[in-house]
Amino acid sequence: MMSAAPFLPEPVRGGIGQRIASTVRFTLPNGMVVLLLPTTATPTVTVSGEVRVGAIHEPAEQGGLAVFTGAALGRGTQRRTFQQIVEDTEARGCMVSTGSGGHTTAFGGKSLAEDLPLVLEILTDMLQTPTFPTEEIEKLRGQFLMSLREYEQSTRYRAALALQALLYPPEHPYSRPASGTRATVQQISRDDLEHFHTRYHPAATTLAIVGDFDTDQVLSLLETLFGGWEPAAAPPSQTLPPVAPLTEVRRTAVYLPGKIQSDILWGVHGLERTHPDYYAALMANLILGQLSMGNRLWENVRERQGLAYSVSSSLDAGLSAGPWTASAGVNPADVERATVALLHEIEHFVREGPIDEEIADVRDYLKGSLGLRLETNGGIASMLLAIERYGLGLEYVLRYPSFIDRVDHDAIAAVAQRYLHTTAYALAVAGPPLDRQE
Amino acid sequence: MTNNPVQAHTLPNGMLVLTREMRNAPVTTAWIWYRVGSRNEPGGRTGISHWVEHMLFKGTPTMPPGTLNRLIKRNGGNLNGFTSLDYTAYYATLPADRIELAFRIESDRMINATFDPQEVEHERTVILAELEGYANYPTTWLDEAVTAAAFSVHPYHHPIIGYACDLRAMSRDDLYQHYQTYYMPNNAVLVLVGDFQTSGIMAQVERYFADLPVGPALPHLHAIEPEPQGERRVMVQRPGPAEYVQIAYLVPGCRDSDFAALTVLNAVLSGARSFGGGGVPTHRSARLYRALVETQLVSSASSSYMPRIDPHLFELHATVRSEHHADEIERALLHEIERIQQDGIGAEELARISKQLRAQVTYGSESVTSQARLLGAWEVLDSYRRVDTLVDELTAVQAADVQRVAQTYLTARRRVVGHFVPTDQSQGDGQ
């Protein structure tokens, strides 16, 4: 019970760093953990939570198990059937959501002021008493099964599962997408599903409340809502097994009849969001080939050779370390001149580090847009809840430019060499086949 | 909450300035708005204002290539453009204290872009690879042979993008001279939005714009689409993951009286949007998705209707799940609009629309850039006080008035519709 109420600071006035510092953090008695960041800017409510419960959880020959519940809690709870939680939510212009991914479900909703306690009261009871009606289970199988031929004939996805087969071996959780294929969600069953979601556990579990609304009230209301939520075993853990370094290169193309554009995606094994070189490869990866308009790979590959209309490299930091992958869409007749330019790129930027211009910008880009992405109450909802997973701290949004200023030359040089390997990567390309290159 | 009033602005050169002052965060965005799109483009020279659009991101003799996006970054903002069928917009979205910068560079590339002919040509295969990105998806292919079959005469009939065989053959002279035409203080209006005082911005605007020199007159588009003779179809067949439909019917623009009604009928079908950005889906509650998702007949059913200058297309859209087929999914998506037709629609569907409406609209407050992003967007289109006044036009809509320009319009004789129907995978039917 929450019977010592917790101080609540009046909304502090003044930068954005501040307020979010003044966050009301609660945990209650299951362990399940409140943010409350009360603003008034417009009369609207963003409620962002997540399970820390995903695809990792699920056992291989289940692939899409996860997914497919977060998806399913929506679809009918012991109070409302799927079709009332749409009228009831609809008719008022707000929303509700629940889906899953690798590490974690995630669930929210956005509405008016004035209905809020509704948004709670169907987010409480999609978390909590989901029924599964088999009827529904099957509509969305339905859906699932569409969108994964749709997805099966994507160049991007393909490249996607092709690299992610190279870069982990078959038990890692990472080998296979999240999704699951058509064949393994073709077998889950209901029962699946009823038991996969006894893994959600209050303590593992988030909620950020960020707009129009009284602390005090809602505070109370969730108190009601999830007080009574008790799980049925311990709180899944987050811990993957180690992947052994990869040796060699490791290349794999896919051929996807029809297609006029290949994409090429090159990667390595990178860390996790928590690491001390995280800051660090976050710069690196800007000044590769983040920072829009006016990184290594867009000035070699779409702006001196133009070849690609998108390419880009991408640090997947999360829970666990995910891949850091580089990326370019190309005419098949251009994937080995692209893929040149994209290792003689990262060759480079490995051999030489940065330039002291392009630490000097991505300092001031890091630094200078965290006001941006602060604007709305969706883009603070966002903020709390990496502040939560990730442990930085309610502070984090005040000492950022600290962890930012701190990392020079020598640190982005020295992460660049020990994770972009050039002789040790995964490469995959998926397109027409060959024999229409030419 | 009430908005700020937008305070509109004439320079001496006929540059149009909106201002809202809106003091959620410490955040400003400036846009700029050119009249001209891929409506205005002859034949042989189609894409040319994407490409153009392309070009004003590729320096100017004052800021070489690469140097505006590093300014803005390192400023910690955003900024991109985008090219429609009615407008190109540009937009910078900065600190509030910073944003001079964007006027620096919008007034300086308004003028002097350098288009270098090296330059261009990069720019043309970067193209390429933009528009052969988009083919890989099957609807791309289905959506263009549905709209080039809507339209025999206005320039609506051509991809934004641009056809292939013109990207490669326009030159450097032809974009060159596309922008002296279109890009003048005269054919732009400038919004901005955000942590500002009027006053103070407007000396900054004037100082960076009020000179800009008047440009030549504006050539007058005159293409206007004949009546539709009777319906129209295509099927597109290539390799594919699934058959899709699309349904398009030839229906009024955004300055018609029946937009406001066929706004709502689109809301009816599938949920009221927002405008602008920042909304939330209202789709599973309205009818197309009961209709045809709830049934397992489709995976994804939707209608579409933007506002543009012209008549253009009020569209059906669905992937048909693998146990089905295209006719039966058609025959299915028009059952609907006929049940409209004869039998209408209730109050309780016209309150629910005016509720979701109402709260759209005030999830796209919270954002300075949806703000400015609406207000310069139907100031192209229309006019910018269209933003103030359109949950009232929608809210005054009557059930007989959907009910209406259903009949008028959603009629066999002004629709064309389309089937994507996968060639068999192991033939490797590509090109």
Given for the second form:
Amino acid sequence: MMSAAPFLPEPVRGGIGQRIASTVRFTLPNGMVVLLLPTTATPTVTVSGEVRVGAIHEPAEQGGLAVFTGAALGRGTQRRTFQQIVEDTEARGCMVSTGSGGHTTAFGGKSLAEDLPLVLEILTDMLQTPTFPTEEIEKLRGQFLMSLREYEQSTRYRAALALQALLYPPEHPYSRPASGTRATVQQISRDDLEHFHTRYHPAATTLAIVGDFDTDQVLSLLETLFGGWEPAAAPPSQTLPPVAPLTEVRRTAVYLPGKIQSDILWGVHGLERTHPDYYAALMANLILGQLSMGNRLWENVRERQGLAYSVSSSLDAGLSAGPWTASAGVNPADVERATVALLHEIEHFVREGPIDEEIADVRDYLKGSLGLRLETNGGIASMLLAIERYGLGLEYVLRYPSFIDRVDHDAIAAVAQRYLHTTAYALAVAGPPLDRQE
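Moving from the form predicted together with the partner chain, what structure would you give for the form predicted alone?
The following holds one chain only.
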């Protein structure tokens, strides 16, 4: 039997759901969306935001440019050096941060209620007037190159890269790592960062603030700070090139001598977050390889057969359709046996579908975990960003239990049959070759 989080319906159906539904949503004249939810539960405020610009918007030959730019935003602005930003925030016990990924660049902060103006002012400077100081840029480059060297020795990371290349054509952004490679990061210049920054756009930006503040005062402050942010061009598109469905098995191996573990990564094309199949796929993925330690893959590949140190599945459903994967960390000598076992469990799930007990456990888990995620200002702010990103509506939390309850056995079985193909898939293995284990 799968272990599940306790069902906590009241925080979702009652207080917190109603509070989120009452969030003030305001659009500035430049298109920036502001979501404000005041609460006096704690004397703190959390600021979370995103600009929908990321690695999908960078040239293939400049891999890592979006991540580099996002990290560099806080390394100095027209009004504050990096050191001044650190000193001003640490002196007041505040926190600010920025970073970028595949589709978005995130920014945010946390402070006591009285220090919210300082956090917003610094974040405004980071987004609108970064200076990309050469000395700080080179420090960042060194950190990125060191991290990439470490990643290159990770069997899981190398298997993931190989799987991406099998699932997506070279011209597709998902075929390459958002972090870039050592070669591409080494070639990125300060001018490249400045140019990529011009793609940031207020109409592609959402800002959520949750905590102890006065709505009218904060809205007035935001209009002052962000109202003058004028776009340089049209907002960047989130549309990605179409991907042809797999019609065969594609398999590759990456050899890393000296390693004592191999990582197996199986994958097929998945779906985007707004697809009608999403909730059924979410539940199918939990049953197959995510829910605690009682999922199908864990029970059968690891516990019963002892063929994996770790095993799980993952559904990457975002602004575009990412992969649906299953992975296992195994003894190199067991790669083939573990691969057969992995495929067998996926095939069995596709053929038989879930049992009633699994569906009940997953329903309880999803409802209960939502309530737990919304216990903090940060969790609520993240939810507000997701609501805006995917156009879910401010009453989404109130409606969420009904979305889960309407998914039945037939819906889960159908989505498994539609996506989890065992005759056309990609499989990547990274680890030591058997004839050269050390």
